[in-house]
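This document opens with one chain alone, in structure tokens, the form predicted on its own.
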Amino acid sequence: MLDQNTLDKYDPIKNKAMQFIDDKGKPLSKSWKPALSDKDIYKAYEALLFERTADLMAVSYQRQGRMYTYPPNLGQEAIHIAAGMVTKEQDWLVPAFRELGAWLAKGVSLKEIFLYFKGNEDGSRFEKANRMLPVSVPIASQLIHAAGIGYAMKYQGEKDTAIFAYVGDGGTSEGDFHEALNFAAVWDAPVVFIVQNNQFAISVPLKMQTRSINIAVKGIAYNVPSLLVDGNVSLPCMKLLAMPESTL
């Protein structure tokens, strides 16, 4: 839940991020403690360790030949974790292609991820995953393809719904990133816009290829409420997490 004293608190526009451990996993706050329970704070993790491990199997297959073309989740498998708690059955999952966690936690399974990107078809058939895409390799592509379900649901007047999309910081800087951002926020739709910044689009460093202060501020531009979270322990991967304030 985005609320406006959290949206005022930790301002993009003042790139201030939300916080809450130091890079070596301390706590910041000697007040503060998790809103989970000790059984869904060992479930996370041991998501997170399934994901890390089934990625660095998928690498080593990819080097040795036996995989293709692969796009390690090395580092981003946090934000994965979390929005696959969240994620319920009737949300609709628009992933780009580097999400692994988020597909393990939405039902597909490790040998449907294998097969995809050994190049066989059945590797997105999905059987077990209710209401998700295909992979979208062509760059924020799949952004318009939620904004449009996301209208669809309202449409429909499904409640209690909401669509979460992917892509990565390159991304932002495509015109389909702008066009879905503006459309949801037009239309109320209950899309939540997960942005992955690893600093580097496929070779070209973030300061190279956008001259906001932070992502998340391409967000305020229309008026979709954002935040700007420090989603890695280990690596400077920023997040943002956005949604138009009527699905708030």
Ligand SMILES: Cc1ncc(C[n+]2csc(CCOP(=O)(O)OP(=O)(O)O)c2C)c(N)n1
Second form
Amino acid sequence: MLDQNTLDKYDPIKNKAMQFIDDKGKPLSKSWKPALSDKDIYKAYEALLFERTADLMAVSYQRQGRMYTYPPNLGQEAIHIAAGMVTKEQDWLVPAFRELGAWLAKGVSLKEIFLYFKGNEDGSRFEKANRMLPVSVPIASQLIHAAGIGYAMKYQGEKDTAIFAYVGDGGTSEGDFHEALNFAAVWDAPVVFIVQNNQFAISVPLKMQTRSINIAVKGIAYNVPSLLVDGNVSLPCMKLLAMPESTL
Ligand SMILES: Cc1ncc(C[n+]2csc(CCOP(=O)(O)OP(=O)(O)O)c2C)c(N)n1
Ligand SMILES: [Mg+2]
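Alternate state requested, the form predicted together with the named molecule (shown: the form predicted on its own):
Now the full complex is given, and it begins with the chain already shown.
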């Protein structure tokens, strides 16, 4: 919950990450219970397994030369599923290129995703996913669009619409990231900026590209409520699904 208590407790200036379970999936606090029903937890886990299985298949296709390019999602799935579960029909999804589970949650088919990475632009013509922008490879450029869409939604009086926008840790060193945050804050645009910190921008480690103590403090500078979250999905707690070719 993003209430004031939580925001105070995990104030990014304190450099404390929000974390509920350890690497083996055990709760860090005995009193902690997820704010989800068993049914929803099951659904989330199923979606997570689906994403990981599809992702490993895609990596394998790419290594075999059957897919031209592919950005792996391994370990980053949790935020895709969590944000996907709270995304409503009228919300916008503004992707970068490494949030497969979020696209699936929005209604993009695996066939469309694989078409795109096999080099067929028809993969960006989403049949069922409304209010979703295509994959954006120019780093952080999509955030400008997200801020603009947020402004437009507010201007048009769509009070219950949110924009979910993704970027990587390296993207937070781009000017577009800062312009988008500033614009969204100044105009109260309803944008959720999700920064996926996988510690690297190609070969550049995070420590070599920012002196900030963490990435969430960058949001604080613009007065955007921000949280640092440990959302890494470790390998041992996952079993893979068998996915027949016919599902593609
Ligand atoms: C504007 C721009 N500059 C450079 C590149 C080349 N490039 C592709 S991916 C990447 C690193 C991105 O790192 P990060 O934002 O951390 O995202 P990740 O790939 O780790 O998810 C770069 C520099 C690009 N695509 N766009
Ligand atoms: Mg990165």
